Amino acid sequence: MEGFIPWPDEFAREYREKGYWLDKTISEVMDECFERYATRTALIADDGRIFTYSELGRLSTRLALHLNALGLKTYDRLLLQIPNVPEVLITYLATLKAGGIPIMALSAYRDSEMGYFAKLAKARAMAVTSTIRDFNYQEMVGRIQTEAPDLNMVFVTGGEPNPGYHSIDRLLQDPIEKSVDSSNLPRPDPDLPGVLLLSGGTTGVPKLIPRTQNDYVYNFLCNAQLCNLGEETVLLIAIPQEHNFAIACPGFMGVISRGGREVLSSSPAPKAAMELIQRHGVTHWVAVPAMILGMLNHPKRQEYDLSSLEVILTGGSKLNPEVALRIRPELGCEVQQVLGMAEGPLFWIRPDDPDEIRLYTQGRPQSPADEFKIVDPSGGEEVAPGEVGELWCRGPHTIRGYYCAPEHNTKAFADDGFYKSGDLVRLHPSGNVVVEGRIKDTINRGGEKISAEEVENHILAHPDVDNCAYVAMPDPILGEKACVFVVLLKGKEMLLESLNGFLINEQKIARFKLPERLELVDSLPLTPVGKINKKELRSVIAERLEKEGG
């Protein structure tokens, strides 16, 4: 497949012999499971839907040959913008069974990052909701098209379509398996791409990640058991269903894949969750940190039964260990956090961890194929065990390369295959890893990865302004919100309210990236080499911060 850069043979046929890769299919996984535990509920809403192992594999089925008679044809790429309904999940397994690859998108994202997606990936079909809140899927819809060609088949939820467009309600009602035979749906290539993910952004929009069917099979089912998930797992899903610790980390697939059930919210908000986690007994909750502090900081905590919560699965960010050691007394749970990245790596807490491990380090590589070292990242020699230095990876569900993204891959991968995730490590006498902190110019916003230089590219397409900075401010929810350093053109004014107008209205870019707070500055700091000193504003907007604060 052009744009796709497979693992080499040797390695390809290590990871078959022993048994890593199954060469099955993500369809053919969940049908398996859908048969296997057929009577089991499988989902529920937080709309009070509820669906069977049976009943997914169903309608998937159902939406699949819908989607084939519609003209999506095997390795078809499809944009999944969809919400925390049922209707993402099911839309994301027709997809598969269809032969095509979706590529799962936020639903914050805007015009910007899909027409970007729609461009790279030739994408043919789009799956988005009708509207949320003011704003219009279906119209950005319709300006992405005017710009990408291949764009030509839309399915639409929750809404009326508009002329042309599909309506994936009505095709859910449609029992097209009565007269077509599903045994004839396509079976792709267990070898090639089955899911584009997308990465955190670090370097300008996000880049596309390829994740074959057999890497992501081993990558969910390895998930799972490292999880002790079972027949008895309740997992609360709050954050976007489209994220790999969603989908796959252990995620939908993973608790699938052993017999248990996903509470799917449409809200990450603690009250939400605290709701859900009483009506229906959560055992397991994927959490980013800022939503664990949300639930412990919540003044009517006391007022729910949460004492069915055993575990916290917790990604996206660092979490602190203050916040982790309150997580037992407080409510009653453990927590096992991971360090995971999209492009593959995930190194996880193992649930039987002493205290010190599970609540000071980040975890361990997963697989027992999985490689990994910590190098120097201005030489690339291996630092002495201890010492700081960039996480490098290797193994049988971590990509060898960006899809279409030639360039940036030889920055982020090494000769020998490994990625260079940008992360700052450095080893426990555990044999653990200890997040230090990042390379990358990114702001962590509560889990979400946000490229500076993406956001900054759009500021600078304001007419008033003449440089910026886009850095990371501490807080104390968050962890990471961002400020805008700006230089203006002379006798220019401007707010953030003004500003991020324009980001919204004009450059059409996600909520979640807009600053959140504007600086005006004469001229912006520089390093000894000519680059702006981001460390330098980072440092001047934590003190203006914690002198606002005292």
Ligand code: OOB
Contents of the next structure:
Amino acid sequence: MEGFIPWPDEFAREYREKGYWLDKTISEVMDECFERYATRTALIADDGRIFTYSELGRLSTRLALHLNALGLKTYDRLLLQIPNVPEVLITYLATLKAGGIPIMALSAYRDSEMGYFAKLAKARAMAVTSTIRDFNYQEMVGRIQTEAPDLNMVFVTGGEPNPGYHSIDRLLQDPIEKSVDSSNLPRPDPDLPGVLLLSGGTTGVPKLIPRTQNDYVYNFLCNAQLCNLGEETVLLIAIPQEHNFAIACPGFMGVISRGGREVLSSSPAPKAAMELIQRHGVTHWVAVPAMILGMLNHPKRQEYDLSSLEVILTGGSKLNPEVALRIRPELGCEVQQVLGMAEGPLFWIRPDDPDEIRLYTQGRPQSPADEFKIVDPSGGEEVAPGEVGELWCRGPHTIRGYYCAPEHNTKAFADDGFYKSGDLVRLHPSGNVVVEGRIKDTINRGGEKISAEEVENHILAHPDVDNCAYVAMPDPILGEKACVFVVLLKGKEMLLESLNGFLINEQKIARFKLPERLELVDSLPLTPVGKINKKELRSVIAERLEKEGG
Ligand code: OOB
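Moving from the form predicted alone to the form predicted in complex with the ligand:
Whole complex next, starting from this chain.
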């Protein structure tokens, strides 16, 4: 497949021989589970709908047959941008069953991001919800279609489709399987990309991450076992379902592979989580650290019965040990950290690790075939044990290159295939890693990654801006938020609201990328080699916040 970098033959052979790669497709594995656990509950949505395993199997096959009948072909890309309702999972499964490749997009993305992905991936199809709050997704699709000529099939859930678009809700009610034989559904090659994930990116444009059927199946089978999921597991997902953490780490596919059930929440709020934990006897909650803190500090927490909760699976940003220490006494459950990346690497705490490892490190690789090293970012040599360096990873579920990004790939991957994560870590005496920071120019806003360069390019498009630098500022809940330092052209003025109005209305970027503070300056500090000195700007804003707070 053009734009996809496979593993070298000798690695592929080894991963197969050792039984990591099963040569099954994701939908084959899912279908085996839908049959095995047929009558059990698979999915409970917060709108009250409940689906058994066999219903998920039947509905996803039905929608797959419709997708094929309407023209979706094997390896066609479908942009999936549906919020946390059951249709996101049914459409995901259906796309895979139809031989297509879902592109897992957050509902928060707007024209800028979605248009870019549609063009880069030459997407043939898109599945959206009709509206969320005041945002009309169908109108956005219409605008994108004028620039992305391949995008000619649009599927809509949760509202009437515009003329020419198809209603997912109606297709799900139309029993096409009575007239079309589902055994003829295509079978894509397990060695080719099955799912495209999105990366927050470090450069001016975000990246597409090709996860093969083989690598992704191994990814969730391996970590679902490592997390001890089973038929009694009730897994609460309240982060966006399109996120790798929510779909495959272990997420929806992991819990399905073990016969458990998922509770899907459309709200990330702690109150919603507590209600669902109490109502459905949730045993495992997938949460970024900001959500855990929200629950710990919630004034009405004592009113809920959270006694079913056994484990909080957390990752996406660093869990501070002070917060980790409060979890057992205050919430009565354990915490299991994961240092994960959409590119594939996964470092996990094991359920039986002692506290000094569980609370103070971010884990060790999930697979015996995973390799990692900690490297001096300037020279590429491994650092001494215990020293801080950049984390590099390679293995059966870590990609060998971004999709259609040859130039960036030469920077992000070493010659021998190691992925350069951009994270700074140190090796703990236990063999686990501890995250110490990062060298990539991103902001981690409560687990959502934002490329500084991408947003800077949008800000520089403002007619009054001469120069700018988008940097992280500390936030007690989210960990980080974005602050932008702006140099205006002579005689111009700017408020944060007007800048953000421009970013939303003209540049059409996702809201979570908007800077939350604007600092107007006469000039930006430079490093000795003439680059903008972001380290200095980060400490300027951190100090200023501290003074204001105290
Ligand atoms: C997950 O994936 P991404 O691709 O959104 O973000 C990856 C980055 C990592 O490179 C690291 O900078 C940060 O997020 N990160 C953590 C972390 N887990 C991720 N930083 C500190 N501590 C952690 N535990 O975020 C992701 C993917 C799969 C599972 C979980 C998270």
